[in-house]
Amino acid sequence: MKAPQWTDATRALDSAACILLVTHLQPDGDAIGSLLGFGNALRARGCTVDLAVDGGVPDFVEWLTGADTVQSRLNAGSWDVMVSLDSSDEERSGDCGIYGRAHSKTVINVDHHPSNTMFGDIHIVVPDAVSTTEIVQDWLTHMGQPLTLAIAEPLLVGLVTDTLGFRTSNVNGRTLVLAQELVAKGASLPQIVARTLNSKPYKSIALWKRVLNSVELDDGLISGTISRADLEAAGFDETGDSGLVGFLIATDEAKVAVVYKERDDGRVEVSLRSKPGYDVSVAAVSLGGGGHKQASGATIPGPLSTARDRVEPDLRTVIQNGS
């Protein structure tokens, strides 16, 4: 993989006129903070800025600065650059990826998925970052942008949640030094914390009270299955699980979890989690996904009924391979 083209991208963004942001599909913490740290600080910079996601963000980060002028959609408009953030490929920029793709001179590529296709014109691709946001910060360093608490309080959303709170196997010392960077801006760890892993809406346990009489554990694979009747009956309408995957992966005895979720085109999202030593994203990227040693996932076509049949045997590769 190719070294970050730092100044190449720089470069690009001080020579446009109008640039777009835009991040993945059902967006995450670091897609969310990657895109509005960015955003924030492009506009702090004088820039003309767009934001963009599918869906447009989502409830639990409603509260971040500049959350208000994400676009859910685009149909209009031309750019001089677009950076993509926190997408492997380019399907999963979904719908504002092609618009903006089609309609932008230049693409910039930013992620840290390992699994990234390198797709677009100018590449900053960091597989050992621990998160998007990560890289973005350290961008803004290199641009010698300063970190303002607008800036900073999406960055460290990334970073707590893509960490699930510094939990994850490649955190480490400069990990928590980039953190107290943001810290030292304003930005509240405690709140921070509160308002995403520690927060959830009652019907996510309405859900949950309905799924987990669904969940088995057999020999260190815990899984559990949500289908369209389950969400209709909890009037759960998000995307994800609500982090039910995550609590499952607790478990004790268990070395790696999936979450099956039936979608209402027939598909089914499989989200995996994995203990240290257990690297989920091998199969993840078999099943046509991607993601993190311990934190990755799929869609894969239905019926939800045939998921688990096609999915386990490359979990039990994982546990069998894992120590």
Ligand code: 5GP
Contents of the next structure:
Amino acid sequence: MKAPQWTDATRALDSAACILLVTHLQPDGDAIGSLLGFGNALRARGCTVDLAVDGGVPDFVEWLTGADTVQSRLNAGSWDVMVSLDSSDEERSGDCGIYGRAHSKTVINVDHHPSNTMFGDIHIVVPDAVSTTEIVQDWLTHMGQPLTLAIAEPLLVGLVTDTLGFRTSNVNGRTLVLAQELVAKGASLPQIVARTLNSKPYKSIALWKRVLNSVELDDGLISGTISRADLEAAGFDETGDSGLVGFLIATDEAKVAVVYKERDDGRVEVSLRSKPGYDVSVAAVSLGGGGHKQASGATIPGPLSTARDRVEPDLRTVIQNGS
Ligand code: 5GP
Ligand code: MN
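Would you mind giving the form predicted together with guanosine-5'-monophosphate, to go alongside the form predicted alone above?
After this comes the whole thing, all chains and molecules, with the earlier chain placed first.
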């Protein structure tokens, strides 16, 4: 992995009259946290900044400062610099990414996925970072940008959500030092936990009620399937699985957890989790997706039944190669 180009990246930003920030499709807490944390910081520095992600900001983080300035699509504008945040590849940043890349002179790729394809012109890719907000926080420190509450809150959202509340195996003492710096600026850890990790609409529970019936455990692999019929019966219209795959991997007997979700376009979202020692990102990359050792995913052609047949051999290999 190429060393982070902090100086080149800062120089590109400093000489830019207008900047675009984009993040990944179906944005999670780290995607929006890094978008708003960095966006609010650049605005505090007096920069002209546009923020965009396909579909806009999801409900659970719309209370963050600046969320109302995020565009849900781009069809006008051009920029000196586009910064891509938390996207491991170009496809992951959706139509906003396509438009932004075509209308920006320089692309800076800021991410923490080991599967990053190193697209763009300047790279700050740090696989050891627990979240992209950790990289943003380091970058702001490097720039000498003071943190305000409007910057600290989204950054803490990314740190908390990508570490599942400081519980993932990559968390270390430095993670807590970074969190402490954000808490010292007024970001509330209990409020962020309550609004992100500890918050679910009843339709999620209605979905889980149905889907838990489909769960199977077979030789270290636990799997669940979400069909269109399940989604419709539960009235579940949100992205993702509302944390189901993360719940399944807590099963003592499981090494790898997978949830298959049928999309309305017939394709299948595959969400993967693993115990430390088992690397599901290898399987995700071979399926055309990406992610981290312990949390990865891909979107693959349907139908649901053949998707399972295609994915399971790769997951068996992950279990065999792990320890
Ligand atoms: P989740 O299971 O929560 O949807 O995704 C877990 C992780 O897998 C994400 O944080 C992201 O790193 C990765 N991921 C999920 N879906 C995709 C995908 O379609 N493409 C890529 N490149 N990564 C994905
Ligand atoms: Mn992330």
